[in-house]
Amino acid sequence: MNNRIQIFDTTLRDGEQVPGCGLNKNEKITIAKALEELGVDVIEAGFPISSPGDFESVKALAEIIKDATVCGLSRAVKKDIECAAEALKKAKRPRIHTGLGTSDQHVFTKLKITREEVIERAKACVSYAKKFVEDVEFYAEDAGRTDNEFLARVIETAVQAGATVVNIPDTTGYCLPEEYGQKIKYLADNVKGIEKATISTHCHNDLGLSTANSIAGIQNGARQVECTINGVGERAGNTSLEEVVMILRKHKWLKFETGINSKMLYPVSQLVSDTMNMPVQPNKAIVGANAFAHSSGIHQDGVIKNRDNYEIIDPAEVGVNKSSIILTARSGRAALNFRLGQIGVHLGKDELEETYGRFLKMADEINVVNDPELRELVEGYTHVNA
């Protein structure tokens, strides 16, 4: 089985659904170019029928992006599909992403149709989309809460109709990793003709399990992951692109790879954060401000001696300049001496001991001690080259 994982980025579609984070055409173009340079395989550019502005954005990206597939979302509705096809007309690699809900919750309370009608609509929407583009992705919305046997029937219908990718969304972020992984495996084992299509994950983070579920999906046969930069997205967000990429990179025994240039992860994260005006939480894995920051004395001492003691990722791998030794009242002598050395200050053992006592008093008062305060601490030592 192919071990190359396709990265489907939906920052510009699902990610943009965050309240207050809408993007105009020029902003979408800027981010899309960065995503293409990052190495994503598919860029979901938007939902063309949703507004004139989104139509124009998808149309613009279709004309500009050359290396990645450009995807437009639609419901299982002819007008949606026609609109997506029109927006994607000039794309070098166009994809229409169409589908409908499959869980009993969605079928009976949202769509208000029967299961058999779901089967019919799945066949109809894929067949119609194939009239416009060769690459058609079918999504089974709320697949996470869909009975596996019925889900397999829907997916088999979509594959027979010509779907090249079948998307299995955990739309509400409900599944546990083992449960979601087994769902992917069930489809891989029971859908006739599944080898003709790529199985895709699309996991939401309502219970904080989106990345874990996506990895479980990969381990059980999925070969495309739908994700966003910084994990932005509806409600609690989507699977984080940078987390999936670095998990696969660090766990080489899994033997999966992506086409992502990991050194661009942090710069692209900052671009998306700034453009969407959505700060990245400091403790966010991989790209958060504290991801490579150490303030505990025990951790600082270990990192100074050997980075691998407390860092499984070299900051340079993801485009971060270096680790940070943050001086607080929890810091030890080793960290203080290290930071003094970085500003050209070299103290003897007794001088360091005396300075450390004054440092702790200062740290208790101001919380974080930065370079100006460090220089103030050693002003009395005339031989210091600060």
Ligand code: KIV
Second form
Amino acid sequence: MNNRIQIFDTTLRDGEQVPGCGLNKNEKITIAKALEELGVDVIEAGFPISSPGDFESVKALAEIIKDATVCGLSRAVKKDIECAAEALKKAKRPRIHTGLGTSDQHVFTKLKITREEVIERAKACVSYAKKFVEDVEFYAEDAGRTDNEFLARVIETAVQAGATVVNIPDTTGYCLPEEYGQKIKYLADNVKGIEKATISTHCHNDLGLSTANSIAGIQNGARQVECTINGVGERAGNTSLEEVVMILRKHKWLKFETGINSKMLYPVSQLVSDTMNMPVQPNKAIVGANAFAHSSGIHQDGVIKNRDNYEIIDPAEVGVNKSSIILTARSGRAALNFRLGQIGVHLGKDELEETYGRFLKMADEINVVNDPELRELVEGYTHVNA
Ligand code: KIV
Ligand code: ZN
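I've shown you the form predicted alone. Could you give me the structure of the form predicted together with 3-methyl-2-oxobutanoic acid?
Zooming out: every chain and molecule, the one shown earlier first.
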């Protein structure tokens, strides 16, 4: 089995389902171009039947994007599939993503059909999509809560009908990593013909486990991960692209690789955040404002001596200019001295000691001491070469 993980970005489809974060055609084009440069393998451009605007967006991306596969979502419904096929007509690498719910919850209380009908509809939707494009991805919605034996039957049907990728969504973010990993392994071991298709993860973050579940999926045989920039998506969001990519880079012993240019992770994160008007939480892994900021004395002293003491990622590797030493009332003398040095101020031992006392008082009052306040603090020292 090969170790190249396909990155399927769904920022423009599942990510865009965040209330208030809808994107117009031009915004989608801007983000899609950045995603292509980032090196994603598949861009899920939208859900063409959902609105005329989304149809036009998918159509535009199909014409513009050349390296990545462009994918359009559909339900297991003929008119959805026809609409997706129409929107993708000019794509160099088109993919239709179609499917339906498979958990008892979805089958009996949402779709209100029988399990046998699920099997029939899985076969029908993949076969119909195959009339338009070669690359058809089948999703088993709520696979996370679907019993494995039935799920295997549905997936086997989809593969027999010609699905090139089979998506196993943990739609409600319910699974534990071990459980999700076992589900993927069960399918890899029990679905006849599974070697003809790529198994894909698609994990939601309702319990904060989406990234862990995606990694467990990879370790058990999945070779495509569906994710979004900044982890944006319905409710608590989707698996975060930057987290998956950096986990695989940092744990080289796992021997998995992606085609992502990690130096673009931060710029693309900023672009998505600005365009969607959705701030990134400061403590977000990899791309949050505090991901490379150190504010406690012990950590600052360690980082100043050797960055590796407290950072497992070189900020430059993800496109962040530098790690930062933030001056707060928890900072020590080493941090104060370091930051003074950065603004060209070099104090003797006694001067530093005296300044440190005044610094602490100031930090207690204003919380974070920035360069202008630092300059104010050392104003009295005439020999300062600021
Ligand atoms: O979460 C989910 O199940 C989905 C499918 C439509 C792929 O987004
Ligand atoms: Zn989803």
